[in-house]
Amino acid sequence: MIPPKILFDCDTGIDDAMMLLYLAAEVRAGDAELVGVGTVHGNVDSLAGALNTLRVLELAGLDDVPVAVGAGRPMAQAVHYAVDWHGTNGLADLDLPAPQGAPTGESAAAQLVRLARAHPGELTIVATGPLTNLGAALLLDAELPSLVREVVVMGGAFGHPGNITTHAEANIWHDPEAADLVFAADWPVVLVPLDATHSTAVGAEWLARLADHDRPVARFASQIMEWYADAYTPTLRRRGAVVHDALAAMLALDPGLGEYVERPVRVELRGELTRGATVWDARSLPASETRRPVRVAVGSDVAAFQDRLLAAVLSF
């Protein structure tokens, strides 16, 4: 088989670098190809992404992909970064070495458009943060959902609580404009919301065997984790954390692993208690939406999401 050629749009903080020392680890199976990556505005802003995703990239191995510093800020609404959750650099406040690579200097958006049309019907994009850059490229040609293989997107809840406001999970109330136009255009798209997420939430014993390995990718992987864990054991109510992004990237090369339910979704835009809240239409009833359904996950394999995670970290 032909490896997937995967694009990744990322606002990279804790969970999205856990998701690319998995992605690294298959791209050196020779399981997964990445061609690129995009950054935007998110747990830390789109420049500081851009330099956290090139030291993980480096630190794993790959010093050849190129990484697109992307959109500042979203379509309609202020800024707002998620440093209590990941520090102010985004990687749990280490002190790390600038790194060795830069920005390509190519907007995310122009280059998500360009691989598009270098590579038609083949490229999958993997989003986990603010989808911006997503609707930027779809505003700049028209043409692009018929270019795309697949989009899988990170973000939304629907019987689950959210985690920014009480019905908002946070990639789509970054930018709930943008991400209502991911939605609408005529492309498949896999949505993974917190209701597939918060169930594979690693533990105590997951971290444990983590910070038994001693070496550079296993280490940092550690210290980043044991933040996110302190971040995170409040609201679990027991040590641990959710890795949101790993399933992502998980479900998109190996989609047997969730479980789906399609429906159109929305995005509501103008509820003053419930902006950026997905919303499905789960009636049984003949519907008159006009929208291509989404596909999304509602479960997964969660001893195997948990396994494949570890041991792709400790494959360096």
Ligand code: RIB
Contents of the next structure:
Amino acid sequence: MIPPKILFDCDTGIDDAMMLLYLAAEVRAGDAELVGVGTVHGNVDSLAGALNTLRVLELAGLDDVPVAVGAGRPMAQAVHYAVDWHGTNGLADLDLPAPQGAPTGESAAAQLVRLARAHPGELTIVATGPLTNLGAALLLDAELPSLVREVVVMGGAFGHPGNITTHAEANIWHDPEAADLVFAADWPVVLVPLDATHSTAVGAEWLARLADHDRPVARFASQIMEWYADAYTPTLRRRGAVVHDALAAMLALDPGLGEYVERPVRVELRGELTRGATVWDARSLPASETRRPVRVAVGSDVAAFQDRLLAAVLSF
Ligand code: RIB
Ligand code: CA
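Alongside the form predicted on its own that was just displayed, please also present the structure of the form predicted together with this ligand.
Every chain and every other molecule in the complex is listed next, the one we just looked at coming first.
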């Protein structure tokens, strides 16, 4: 089987970093090809996210993957950084050396369009930050949806409370207009919302198994996950954390791990209390009267996810 070509778009914070380590292990095993990374505002600014991405890729031995800095702000609102959950530098405020490499001079949106045209019908875009770069790429190239194999997005909340407002999940809330462009486009989208990610929260025992290894990657992962657990524990009411982005990557590579419903999805753009909320349409309307359905993950094999993530991080 030819390994899927992945383009990752992220706001490298802690769970993005864990997702990168998971993906790097899959690349080393020959089960995926990482053709590029784009970064976007969100957990941190897009340049800091790019430098963090380079640090993690170099730690994982993937120092030949192009990393492009993307949008530094949303399309139609002020920028906001989630430093409370990821630290001011996006990686648990660890004092990390500068990466050896540097971002390319290309913008993330331009890189996305170029790689989609270079690999027509082969690219799987995995987006684990706000969707500004994907929205911009759709505006840059109207043919983009027909060139991309699949788009897997971590974001949204349907039967689950929001995590940045009462109803909105952070990645969607950070740029609702861009997200709505992504869900309105005619390409295959898999959406991995809080409804699927929250039940995969790792706990104290998982963290302890990770902390029990002293190799550089495991030590780094343990440091950022302990910091993340400190931030998450009050919400979970038990020691632990939700590695949202790693689940999106795992479902991109092994869809059989998930449970899905097919629903057209829209984003609330005008609600005073609900802006950024994702709304699905559970009616059975004729295709001509609605958007292309999105494949929404509503559950996953939690034990398999947690075991595979730990095994991936400990494989370095
Ligand atoms: O709501 C969780 C998402 O927001 C994750 O992607 C996390 O990294 C933050 O970007
Ligand atoms: Ca993220």
